[in-house]
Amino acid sequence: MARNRFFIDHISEDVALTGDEFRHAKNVLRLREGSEATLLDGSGAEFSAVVTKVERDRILLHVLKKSATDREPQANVFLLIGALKGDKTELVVQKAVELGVSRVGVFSSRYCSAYLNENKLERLRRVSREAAKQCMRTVAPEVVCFENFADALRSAEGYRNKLFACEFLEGSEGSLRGLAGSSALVVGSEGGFSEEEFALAKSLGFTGVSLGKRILRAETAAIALLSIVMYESGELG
């Protein structure tokens, strides 16, 4: 039942559809009275339930049975990327939470021509919840922003791997294979980084990566990085 998935904060034996989850069953999935439907706390599981009553502003469904699932990934991977122009941070958002990150970071820099706002932000959050339903995950990843370059990096303070991807490198300093535990990547904007923000990444413990000898774009650069952790950490063999 790829389709008729929503997130509910609270999972009880009956519970209601409200706001924008409830608007798509309504309006655009068009549930009735009977449909089935599986429900999502962010717990991992998941929950049968069927549709017991459409009201004006909700939708009232009853919960049939709580299951396991093992979509969730076991790696855990921390994207960490620069606000990009348009709506290409979508785009990246959305292919992190298809390969299996686990949480995304947006930051600006000194070479970031875009911003976030709160607007902006909630977007990023909504896309990462139609995301992990299209994908059949059970958990939509935390979408957070860092105003500043050093806090965001900090925010990857006990991870086990901090790769820093910079386009001006000849090489990578350390090898992407075997990876194993916790990961934390970092991606530019489109401006790329300066010499002295990787500076700073190198004294908070990031070792810089290569992504090749050409010049990917920000966001092209964002979901190659990760596919390559993803696979290394065994999550897409």
Contents of the next structure:
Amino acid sequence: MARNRFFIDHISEDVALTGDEFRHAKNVLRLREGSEATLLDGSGAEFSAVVTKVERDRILLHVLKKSATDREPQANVFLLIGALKGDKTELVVQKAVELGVSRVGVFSSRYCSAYLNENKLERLRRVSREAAKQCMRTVAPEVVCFENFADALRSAEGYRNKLFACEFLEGSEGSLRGLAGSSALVVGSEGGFSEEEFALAKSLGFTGVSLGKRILRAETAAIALLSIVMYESGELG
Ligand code: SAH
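Show the same protein again, this time as the form predicted in complex with ligand SAH rather than the form predicted alone.
Below: every chain and molecule of the assembly, starting with the one above.
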């Protein structure tokens, strides 16, 4: 069921929905005693449950059954994107979650004009949760933030494929075909990257990737590169 999906930290036989999930369940989805719901604890499993009581500030549910699902991607893909203006970062997080990303990092870099704060980060995490529910995932990808670009690049340590979308490259330095193993992708903000930032990425093991002869908007580049990587990793189609 695509509706009535809720994330709860710890699931036991009887659980309570509180906070944001409670308000959404009560005011938007109008859950009643007897309503069915699917609970998610981020472990990859789904729990079917039934509402036993609607109280003033929480909804009580009884868990009926735990089931395994296979909708979580096998490929572990980490998308790092420069902070974008307006609600563009939210758009990228939403699409990335649908496409099967495992984790999103938002960074600040030299030509980045947008900034992140706790409120914006919290909003991005909510976007991740809502997108995960909407596309029937059982895990809401984590969203993390890096004020320092070098830290963002270093957070990709250990990923097998480290790809850096570079708008001033004539052609890709390596092939994206048939990728195996985990991948970390770096895409710049509207302002793009400096030569020094690309050099730093190369020194940390990234491969420069071109997305063709046209300059794509940052959000297009992020969604395009992620789609290619998910496809080549066998996750789409
Ligand atoms: N302001 C820059 C463009 C930045 S585009 C300029 O005028 O040149 C934003 C980001 O999208 C880039 O940093 C890069 O990561 C990605 N991107 C856009 N077009 C690309 C292309 N043709 N190849 C590789 N990456 C691209």
